[in-house]
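Given as structure tokens, the chain that follows is alone and in the form predicted alone.
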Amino acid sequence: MAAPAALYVLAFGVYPLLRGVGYSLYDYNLLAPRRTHFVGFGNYADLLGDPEMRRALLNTALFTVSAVTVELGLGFLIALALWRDDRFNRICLTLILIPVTITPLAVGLIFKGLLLADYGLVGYWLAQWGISPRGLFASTATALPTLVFVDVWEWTPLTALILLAGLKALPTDLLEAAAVDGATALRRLRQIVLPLMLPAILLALTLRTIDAFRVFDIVFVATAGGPGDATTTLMLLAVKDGLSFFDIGRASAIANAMLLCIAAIAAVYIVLIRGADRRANGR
């Protein structure tokens, strides 16, 4: 009975992954397929000394840390505000989830149209007031922070939903007993809510970190990695090398390096989640 699911995973998950690992070991360019030869870990060694790769890694790390930190903080505040189960909060929760239903590609196009200095509804006035004469996406100082803002706008509601589910699962009798004993709201938050919420917090942190680390859609449509290489991320660099320069070996090496980074991040978070879950349940 599990055979169809196993075949699906093998065909669309394991096989492409193994092919990617194989390609990364070759100097393989579609423009000259006859000159393909085995280079071992040569592609990976080239990446270590490549300034473009280091810049893409730095941009990806900055984007991920900034976006996830803001999303986690805002999401927790929104979850606290919507903790009480009444009609108004349910309506608000429905409305704030609208950004999550929009595809990242469309979100990138929407914000690009809004922030263009020539005719953007927001960017035009920013240019007129001298705040951003060339547009927020056209400046090396503001392009990456603007992309972080776009990601925060879209994915903070999802983080809030996960944290709200964690809040609603808290034992109310424990919080009521603490209130009767005279514990202030801040003390209840610090000593009861946050420790019991650690599994949900780490779950939201894991999902958003993995997703933000492989960001591509909004970067591709909003800046295409520019200006210069100010917003080039690892995923965008891999796609450019593979689909623009047809260097399949190098693109596969970048993708595999990303996979290793994501696996390491996920492993750390899984260990933290298990530890937090054991402490929360007294085991």
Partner chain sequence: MRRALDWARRLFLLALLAFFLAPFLWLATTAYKPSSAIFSIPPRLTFTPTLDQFRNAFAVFDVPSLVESSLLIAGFSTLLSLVIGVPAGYALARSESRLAMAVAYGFMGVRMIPAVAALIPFYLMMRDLHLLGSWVGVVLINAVLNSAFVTWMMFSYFRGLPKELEEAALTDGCTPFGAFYKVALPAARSGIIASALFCTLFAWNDFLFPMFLTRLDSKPISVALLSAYGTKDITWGTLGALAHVSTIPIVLIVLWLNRYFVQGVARGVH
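None of the values given here were measured: they were computed from a predicted structure. Numbering follows the first chain given and starts at 1. C-alpha atoms forming the largest set that superposes within 1.5 Å between two forms make up the rigid core. First, how it differs from the form predicted together with its partner chain.
After superposition on the rigid core, the Cα of Leu30 moves by 2 Å or more between the two forms.
For Val9, a C-alpha deviation of 2 angstroms or more is recorded between the two forms after rigid-core alignment.
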The other form holds:
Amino acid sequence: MAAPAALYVLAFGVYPLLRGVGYSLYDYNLLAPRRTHFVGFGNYADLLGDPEMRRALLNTALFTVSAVTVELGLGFLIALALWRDDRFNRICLTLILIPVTITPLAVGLIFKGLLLADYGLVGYWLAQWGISPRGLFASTATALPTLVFVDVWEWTPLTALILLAGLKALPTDLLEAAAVDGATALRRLRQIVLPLMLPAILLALTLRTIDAFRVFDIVFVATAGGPGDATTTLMLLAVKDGLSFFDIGRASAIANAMLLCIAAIAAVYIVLIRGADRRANGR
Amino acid sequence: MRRALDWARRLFLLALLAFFLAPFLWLATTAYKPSSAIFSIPPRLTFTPTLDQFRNAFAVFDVPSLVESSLLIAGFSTLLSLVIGVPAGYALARSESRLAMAVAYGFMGVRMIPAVAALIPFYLMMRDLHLLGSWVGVVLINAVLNSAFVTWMMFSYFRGLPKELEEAALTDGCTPFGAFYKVALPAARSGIIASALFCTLFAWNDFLFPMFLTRLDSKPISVALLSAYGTKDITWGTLGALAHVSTIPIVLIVLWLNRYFVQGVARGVH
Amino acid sequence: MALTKRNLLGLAMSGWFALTLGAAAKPLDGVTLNVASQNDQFAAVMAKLAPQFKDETGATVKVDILDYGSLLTKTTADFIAHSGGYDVITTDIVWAGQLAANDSTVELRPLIKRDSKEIDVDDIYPVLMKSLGNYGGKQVSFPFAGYANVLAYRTDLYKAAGLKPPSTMEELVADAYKLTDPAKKQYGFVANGQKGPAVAQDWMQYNAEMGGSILNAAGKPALNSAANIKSLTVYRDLFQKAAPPGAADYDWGGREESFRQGLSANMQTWSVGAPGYYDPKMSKIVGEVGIEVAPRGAGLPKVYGVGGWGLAINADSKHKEAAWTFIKWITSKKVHKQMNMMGAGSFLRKSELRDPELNAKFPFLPVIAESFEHGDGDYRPRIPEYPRIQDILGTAVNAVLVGNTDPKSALDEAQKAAEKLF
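Instead of the form predicted alone shown above, give the structure for the form predicted together with its partner chain, please.
Next comes the full complex, this chain leading.
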């Protein structure tokens, strides 16, 4: 029964991907098709030597690590607050999910508009009080953290939802028994809740890492990678090379390199998931 | 003490609600402001409401067609992802082979493909299938990423369900497919709904694939939102008006499904 | 055939019309033209005029309104895949080189020659005919929407300070400093600062006005010439001392809004935005705006920046003749005037800039006419390598504005990167 899915994904997903891998070995620009020729790993070598790429890798890594960390931490707090099943919490949960339903591009624009130093609803006061005279997106030191903040705003509700589901799956009898035994709340959290929650945590972690590593929309509209190269990310460069310069060889090389990075991170997570899984399920 | 804690919890949630809703409300209110009142120095919160922005948005965009395309794309890509992803997840979960785990994570790997990598080859493929400009192409590519994700998610879900019922059905003379269809599937209802919601959210908001693959008749609302962001100016009011149309349907879906969703993920992660 | 929702309905409808209105058959009955249009002011107007074209010719025109990035990406994909999805495409002035290099669009010279009388070619400004679509001798696109780079300034602030509007770049810079008073939230200058096309395009404008140039006489990049380094230094100083503090992250939208909000006393801008300053629904400075020809460095020849859009026919279109009919129709004296009466802000013909009705509505038309008479459409080089050069400059100039590097080293580095392209 897995065959249709496998065939489908191979035909419409893996096949185009492999064609993309093929392109990455060529100097292949759609606007200069006559120039096309085989360059082997030339595109990859170019990437390694390009300071903009190295900066983008660093930015992407910083962005991913900080965004995912905050989203998980804050998401867990929210999940704890929403744990009990009552009317108030059900309404809260629905409303809190609204950011997730907004197209990321629009999210980028919302924050760009709010944070403009000269007439933005929030940016104006930040400038007035001397906190950020030029606007959070316009200064090198604050641009990337602000993008992290935007990503946190949009995706924390989703991690909260996944973690809440993890909480609801906990065996209540175990927790009650521990409470009766006089275990403090903190100890219950550390010794029972967290270990049993590992699969949910890792689901949220994997999903968010995959998507944060490929961040594009909010950066594209809010800073376009600036100031300087302070917020240039890998996906921004891949999209620019691929969809505005049509340098398909180079864009494919960046995309493939990204896929390798994500897969490597995911492999680490998978080892963790399987370990946690085995412990939690006694398998 | 308990009461105080409960109030603290509610206050914390209300503060969070304000934090998560205020930016969205700002965008939504731009739809009721005349363009000159969207920004001001110093910023003002009051304004004289007008419906001009909605009129503009509806004059430039065929809004019903945008919503229709969005619904078609989100609906069919979710359906297709479930139809092929759920049985695949089930088969892998019940497989004795050690390879099953590797295959399941292979599917997760497909979810990680950066869109640009496959976009041009997929575009050429759709041209050869004469599907360019149609929402069907968007459904096909969305379903690749989503069915991979559904497979992976349902794989974990079914592994958390006891095998005994299905085994009983099999000994009663049920075919393996019958056991899946009549026994496992109903038991997995909340997991399927959770997967469906993930798929719908993803397909509803995605703009890169539909931007590339659709034309005027099949353009979804996420792509129209993008064109409100012109180069010479950002038409905030139009954006705000369209944001209504793009957010309300999905919020309704979330409202309707989120109870199942929590149950579904709850089982899926164990 | 592609699966589209409305095809069936459309077929049924046209069949019905053919039956009931059989007598009034029109030349282009049953033809559908797909137009990909940039989301500028002309787009909505074009969409509104489409039914009128159908009345006159029978052809249905569907206008797909797109942002700049999507337009470029989608039309390029359409060209290279030869999928013929769009029949008519609005083309930016700087795309001409790329379009010509790949023969993506229909060469229009034979058609223009054939119909020159109908078009009245002499009524169209030569600079627009050339720069909005002629490259290397080929006419890859037909001029449609000419924009002039003009100076918009605040008459009230100039009057209060006892100043006259500037006519040279040196005067503009001096006035910008004089009119800056951060305490009153008043700034003398504003331009795009955001990384990417935004800052690159605005700086290229100032650079040309201060005597700099992107290419040398041999057509090769000369980004780090002395004149360019000097102009970038002036540009940076203006940003740091005379521009609204947030300007380093302004794109076109941010810049225009800051002017309409009354923050900035001077702004160089495309004439297409000008109608908005006079509209109380959009602007807080109605009645306090003057529009003048853009300043030039003292002693430099008086030429003015020109930009805008052309209309091109996809070489893979199945309705080339119908597409050409549409282009002729929408750029005709009558319809183009009508378009501008509806607020398109897109000028093309000498006759419309002299038209009394249009002049009564838009007081700044003589400025545009003067700019088109002495227009320069090549200060942004319209060569195939342009997008890469713009990208390199977009990063370099922005880095200078935010103080990460100095003008000379930024342009030296940009020059090194640009040389690799040739």
